[in-house]
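Just the one chain here, the form predicted alone, laid out as structure tokens.
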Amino acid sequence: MSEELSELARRRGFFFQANEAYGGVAGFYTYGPEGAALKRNVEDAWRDRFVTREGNMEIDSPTVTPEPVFRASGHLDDFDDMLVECPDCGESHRADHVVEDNTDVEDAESVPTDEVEALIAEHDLVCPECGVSLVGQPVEGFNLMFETTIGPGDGDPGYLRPETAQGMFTEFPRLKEYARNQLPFGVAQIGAGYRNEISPRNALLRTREFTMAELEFFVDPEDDGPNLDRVADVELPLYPVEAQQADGEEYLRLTPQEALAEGVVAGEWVAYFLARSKQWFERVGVDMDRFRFRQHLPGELAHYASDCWDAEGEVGGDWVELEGVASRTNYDLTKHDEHADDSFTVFQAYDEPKTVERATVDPEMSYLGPEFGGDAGEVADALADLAARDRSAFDGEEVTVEVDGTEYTVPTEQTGFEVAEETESGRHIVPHVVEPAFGVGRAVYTALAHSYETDEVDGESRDVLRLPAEVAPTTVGVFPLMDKDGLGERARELAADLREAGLSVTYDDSGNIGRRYRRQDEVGTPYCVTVDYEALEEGAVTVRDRDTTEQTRVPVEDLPTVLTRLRDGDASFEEL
């Protein structure tokens, strides 16, 4: 982060360390009123492309989930950052870091912990705090979530959420009903997110509490894709697998179809959703001259992850990630449905019934009773499971199956084997999941460095934040030319008529009416009005465009629509 933009954030409140009169925690932020605006519209801009726009669903979940959820869903498990902790200061460290930060070597993430550990040794690599060797300290599995209790007393573990996704996934019994059983159907969700990072760093872009805005888009995957028509003229900057393995710079301008046609992206609704998200990110502010999306290497992808993009905005000379567009396939809905005591698949209908052979079992429980004992129940289910997998495993006298590594023979008339036709109006499908999983404080962070400029007005140099009219925290200053004579009283009661109108609104007498121009400059708001005289003998008001610097003049009467125009992006300026 810039030491401009840094200043920036705390003088003007858009965000500073949190609890600093405690001396603070790293990787935890308050946003202050500029930042909390600012985020709030970034929210409302993502909720409209993809709830509103898109036509899906929203809820808002626990930020406490009970362990079983995550021991369901691997995160228990698979849910890791690498660590290593130095021998002298104690210091723990992200060693995929420690070698990104000090080697050539990109991606670490991606790396195993052995690799890891060889990579430190090579380059001979040193504690960041203390400068004491890391060389042979052993590189270990972190998880990341936040461990609690849920009740008094020793009560039930659970955690706070990683992401918000697994509320989505654990209510998906209900939320297909309120889908009316028909795919697809999205379901999105606002709301914070608690990784207890080893290395907090980078302000707003690795910390241990943020807002993750996240769509879980539920698809039969042999339906009908997205109409890609739709997005047909966005161009995506791609970096796929094979251009980072080359080492190659160069990217892939494709369009969703071309990218589909030409095999770089798989899946239809991948490819729809990174389009959505490229013109989203232009909407509120991300330098497209600065983004791309980047294709997950093997050994980076989630354990959920069959193939993931990740956009990335170039902050400071880095890529920073900003949203992942990931094919979850079914694994999570399928995790839950063998864990929990509800059904997690999806009726589908058929255009007209189908007659089709079905195996089935029907044990002799007379026999599986005395032969097996208490497995016996197990037994027959797994006979089940193996008719519907392989038939032919019941063409000789005996079938063998096996139940938590242990072997059971039975004689294959005593299994009741037969299959038979039948016919059936559908079939329980587990749907596939596209989920686009955006860092909103990331967004925020991006859109703040790639808006903020310095440039000379009047011989003068200015900072300037460039954000959208409909992200930026204030739609309009209205000053008085100088309080008395009656300007600021009527500057006031204009100030008031447009809150009411439902724009954004900050009141300035303080100082010269240049000093005034330059404070709504650098937080970014875009439109000015100020009230002169002859505002009170004509009854229009003065009007100055934040990037030009042009003015022009408005009746009063007229002045909520346009700047309400203007902020939608209904007009421009220059038709002014």
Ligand code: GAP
The other form holds:
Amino acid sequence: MSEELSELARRRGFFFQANEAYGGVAGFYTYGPEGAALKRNVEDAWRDRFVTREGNMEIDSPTVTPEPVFRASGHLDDFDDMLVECPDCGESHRADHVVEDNTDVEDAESVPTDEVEALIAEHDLVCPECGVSLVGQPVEGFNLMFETTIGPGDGDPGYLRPETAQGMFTEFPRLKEYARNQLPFGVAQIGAGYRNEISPRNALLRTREFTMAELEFFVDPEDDGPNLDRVADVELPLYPVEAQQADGEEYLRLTPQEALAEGVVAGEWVAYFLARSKQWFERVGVDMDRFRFRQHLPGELAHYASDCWDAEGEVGGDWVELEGVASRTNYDLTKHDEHADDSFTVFQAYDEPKTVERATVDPEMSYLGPEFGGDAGEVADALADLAARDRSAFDGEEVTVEVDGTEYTVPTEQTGFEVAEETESGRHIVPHVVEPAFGVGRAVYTALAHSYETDEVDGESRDVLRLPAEVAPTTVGVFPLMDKDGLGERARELAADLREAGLSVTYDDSGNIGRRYRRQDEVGTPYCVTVDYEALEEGAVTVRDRDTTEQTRVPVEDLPTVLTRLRDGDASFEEL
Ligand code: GAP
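Other form of same protein, the form predicted together with this ligand, not the form predicted alone:
Below is the whole assembly, all chains and molecules, this chain first.
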């Protein structure tokens, strides 16, 4: 982001480093009044799109999570970044970032650690802090989770959640009841995530505490997908693996249906959420000329994902990941089903009961016992597993199973193998998950960067944030032409009336009108209302549009409705 925007963010109260009075710690930011309002509006727009309009549920789960959850989810073992330490100044760096910043390698995150060490040696890379060589320094995995203890004394180990997603997975046994066990259904959550980033950087883009907005959408992969007609006209700028590997920068521009038909995107729900995501990013102020969906390279995929597309925005010449739309398959629920006490399956009833053939065994224990001693029970279990999996294994005279690396051969006639017909009314399945996961701070930051402009008005340069009216921190600035002759009182009254009507309003009577307009342009306020002498006489005020600086007069009694319609996108300024 440009220096000017960082300066604006600090000066006008969008965001600034937290705890500066105590020196501050890298990776923690406070949103000031303008930033908090913008962030809240962005979150509300997300909730409107991904919860309300999709008919999904929203929950709010704790941020401190006991260790067994992350043992089951795989985060304890796999949630690592690559760390390299400078032998001289001791500064820690993301080894993949050191490589990416200084070589042509674009996605070092997907390269194994030993190859990253080799790249550091090959390019003779040095510490970005002090310039001492990093060649020969070990590159190691560093787990990003913040550890804590729960309770007094030694307590129980716990972690600050690195994603809100696990809250949706661990509560799944209850959530499926609220969804009446009917797939598909979605559960969303907006809340803090924590990652002990090795090198936080670029303000809100890489922080150690950040707000995530995540949707876990639970589906039966054998069921029908979404109604893609609802997003048929959305064109997706897609940057698939093949194009990246060919070093091309050409994006495919396909509708969801085309992307599926051409095999570019594999899943219907993924295609659907890519379209909904694009619409949402545009709605909150991300420039669609600097936006794309990039597919993860194979080595880049998180430990739980089988495919993932990142929504990326271009900021300051770099592509920034704003959201990941991942196919998490049934990885998470299967893991929790294995480790937890509850059931993470859903019973899917068939429309009509089905007659199915089921292969079973009833082994002759008077044979297995003397033959296999203490292992007989496990051999019987292994035979049952094998019958369910591969009934052809019982075609011959003998059948062989493996228990703890040892093979046991049993005459087929002693297994009691038979295939019988049964009536089934449904089946238990572990749902698959499609997950659109957004970083709210990154969306806020990109919307700011994309809406920030310096232009010229009346021969003077002005800084303006062309934020969409829906997310702008303030919708209306109300000014009296001067604070005398009753203009101030009338303007204050008008501001109070507009607030009562649910609009976000600021009142300003200091300095000349031109300066007041500039102050509101700088924080992205889309409309300003001036109360002048004619307003007192005629009961109509001047409304000024931020982007065009055009003005028009509107009767005071119509003002709440007109401004609400403008904010909600139900009318345009030109129409006035
Ligand atoms: N549950 C999936 C998940 O956590 P992720 O891609 O690791 O996926 C989701 O994170 C989003 O969170 C990212 O697309 C990004 O926008 C945001 N994000 C991740 N790490 C971040 C950080 N250190 N600072 C700010 N935002 C971050």
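Just so it is clear, the structure is predicted and the values come from calculations on it, not from any experiment. Numbering follows the first chain given and starts at 1.
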* Asked: Treating the chain as two rigid parts that move between the two forms, would residue 17 and residue 139 land in the same part?
  -> yes
